[in-house]
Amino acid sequence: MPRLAALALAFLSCGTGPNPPVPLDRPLEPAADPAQIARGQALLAELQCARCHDGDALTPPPRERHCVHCHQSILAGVAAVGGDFAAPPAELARWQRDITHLRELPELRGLGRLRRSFVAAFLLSPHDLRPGLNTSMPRLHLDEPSAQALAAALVPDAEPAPHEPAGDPTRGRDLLGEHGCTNCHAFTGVATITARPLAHPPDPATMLRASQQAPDLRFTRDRLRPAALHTWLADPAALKPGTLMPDPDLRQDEIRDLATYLLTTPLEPLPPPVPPVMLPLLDREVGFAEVDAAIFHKTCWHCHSDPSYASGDGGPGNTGGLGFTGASLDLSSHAAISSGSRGPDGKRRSVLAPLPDGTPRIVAHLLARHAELTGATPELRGMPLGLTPVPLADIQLLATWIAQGRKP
């Protein structure tokens, strides 16, 4: 398709991900701004943060609208201790086998430890920091200066001055290896790690948890400030109460030697992003009900769903939500497809109908997901919104439903 011409224009034109290291020495972040900070919890507000996230500047929302705990009380169901979560049991079993997505997110709690700067360069051109986690930080409608003002409220202290001597970067590497953090941690650009099994390690699933939030370590030096490395490397809960980082038990010399390799070690590039290759159209009689299984149902519905459904909530995508003006798409019905969205003009469109360069707007959209994980900022918003994309033969089912005539 023509599509994948202009994707794979955008990806060589956006570089291999985030931007080099900041340099180590670089003048030290200054109080944030009281006007900056009270923007930005406003933001916050606004932008329904506390939807899928918990921390201290947020206010959580009725389970019913906080995404993560509802999936949670429905993966706990009514059986489990503390479960409470009150459905038909066929429907209850159902919706436990598809919840994939949003069981689990970081809290933004103890955010004192990281860069003002990199919070609001995340925001803006959000990347894949937990590769263990197949939810990602989404891009969301936000110019520079309202990404700034959330990371003041996010961050709003002055950075403390470093005040730890360097250490031995070889030594820091053995360390990482010695304690066990490659269990969880991936650290791209560095020969691999070999991790020795943790001395104490928490139960299956506190392990399963940690490895899932664990950030690539690549990013600590665009991170974290250098003596929150140090603070979080002593004792990392008295940064982040609960955090499921655990303490690694280390002697002062061993943290400074551990710090200087992580904040100074060179890296290698990252790899150069691989287009998607759009399959070509399958030469079968393709259904509605097939697309609807494959993609619809199982991925769209829960962000573009009928108000009638979810007490008039039809999520980002349909009725509003997360900064997003609601576009009125539907996408739980052939008949509601059908009906298209509404455009920046106010005006209805369809989603199935060709982009100039041939490809359908609803499978562009399903691309430029699969380009905005190698790094890419395509025109187009990709979808699902911060998951993980469509499978490439999903995506082929769809386009071949639609060339055939889009019969229900």
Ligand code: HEC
Given for the second form:
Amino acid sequence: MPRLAALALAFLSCGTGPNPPVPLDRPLEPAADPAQIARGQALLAELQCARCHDGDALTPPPRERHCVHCHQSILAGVAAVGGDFAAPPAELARWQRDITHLRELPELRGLGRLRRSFVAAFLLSPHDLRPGLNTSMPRLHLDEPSAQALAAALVPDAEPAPHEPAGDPTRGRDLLGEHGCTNCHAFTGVATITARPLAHPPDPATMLRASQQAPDLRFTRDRLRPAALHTWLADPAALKPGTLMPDPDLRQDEIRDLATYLLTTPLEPLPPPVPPVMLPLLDREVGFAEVDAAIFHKTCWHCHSDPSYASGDGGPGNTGGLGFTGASLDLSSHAAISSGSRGPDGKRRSVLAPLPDGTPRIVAHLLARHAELTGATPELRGMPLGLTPVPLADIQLLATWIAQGRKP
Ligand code: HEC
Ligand code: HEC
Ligand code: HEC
Ligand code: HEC
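Show the same protein again, this time as the form predicted in complex with the named molecule rather than the form predicted on its own.
Okay, now the whole complex, with that chain kicking things off.
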């Protein structure tokens, strides 16, 4: 019903969008407060950041609990998986085909290059930094002091003063094309830059990973400390060992020109957040099996599972994890879905029932994920948490199934 389309708008409250650019003449950041650093280190463990990220301050959990290591082991083949996860070849092949998320992630190393204020703002309201990566930093259950403490633990040191004089931005723009930077990087908000092929390209598999990991250069001025930008362009691995950005082999004057262009060129504003538009309900009958295959078992089940099946871990959306106490929502069967979730008052509630505007709660969460990727921070957390949004045609399927009385 088209009613849903207009109603979904109500959820797109307070679209803050990505962090607004920081003025270049702002004061340098001092060293972080030791008490805040200690609090942040405790939070890194409490919020289980190491289930996704590798990093200097992080202790990885066993592979059985590490979202990325387990997926990577499976993709590398059964021999590397072993143990409980030894699977018949046909099943392994299916897993390898189905696992599209949480395969590749930035390591939290050398973060002294980032502005502490950027890290805190990003954790509170993450936005898409790497257009080639299909997974985003999830919106965790964080308040402002916790985000500040985490940022203090990740970026404890004082910011060094920039020492390089300004260069020529026009030449900097040409150098981005000449050195083939935009083979890997998007740079939204500036006129298209045509990249020359790289003189020494990495092998195709590394090139693919590098273009997934390369941030959109529009955010560089908000993210990087200017002194670190110069060091990065001179030798990325000196700041972040193991980085996938190859040494660009630049002269000092080229570094100055590139840095000046990256930091100062005017940017077209990002398009304003757009509310997703629901497709009308389908005329045909929709059964549970179809919705389950397209949505619940394809994606949701992995964080909202039956704990008796998954060695006691029902996932962050059911029994808790990643700093969430868990919404007690099991999406692994028709009966479990019908029994709903636990609301903030501790009482169970339906996720299929309509919110005051008529949109079923579960549909509103799926639309919120579309909104997040256009830069909004909707009131409801987008689902699937931090992953590719469910296509609108599949949301239409789910909405139709609910409207038809959710047949088994
Ligand atoms: C479910 C997986 C997941 C968890 C858990 C997670 N992250 Fe992330 N994080 C990501 C992904 C994916 C990105 C890359 C996002 C992008 O580039 O758009 C990211 C990016 C980041 C970045 C930016 C790094 C850079 O180089 O750009 C920081 C900082 C960060 N995460 C910190 C944290 C902290 C602190 C925690 C724990 C409180 C945490 N993350 C938990 C998935 C996760
Ligand atoms: C013990 C190994 C293991 C761990 C740990 C693990 N997964 Fe998976 N994951 C799998 C397997 C196997 C599949 C494929 C299952 C299938 O196709 O039936 C999968 C598939 C998925 C999928 C659906 C496919 C896709 O890419 O969209 C999602 C989403 C997912 N996992 C998320 C997570 C998250 C989030 C975590 C951490 C909280 C996690 N997984 C931890 C083994 C694991
Ligand atoms: C082969 C792909 C590749 C090429 C070519 C490349 N980069 Fe990168 N670049 C990356 C990757 C990957 C990262 C992220 C590194 C990390 O976090 O480990 C990165 C990070 C950066 C960053 C930090 C941005 C941020 O927001 O964190 C800047 C600035 C940058 N590159 C500029 C350049 C410039 C200028 C050139 C050309 C001279 C260039 N890059 C060429 C892959 C590439
Ligand atoms: C990466 C893990 C993850 C994935 C994948 C995921 N969820 Fe969630 N989900 C969560 C977490 C964590 C919460 C609890 C959030 C909170 O407490 O605010 C949650 C909460 C929810 C809620 C809110 C329940 C309530 O009453 O507040 C709904 C509805 C939901 N998820 C639906 C889905 C659907 C549908 C999918 C698949 C399209 C999905 N989720 C995939 C982690 C995930």
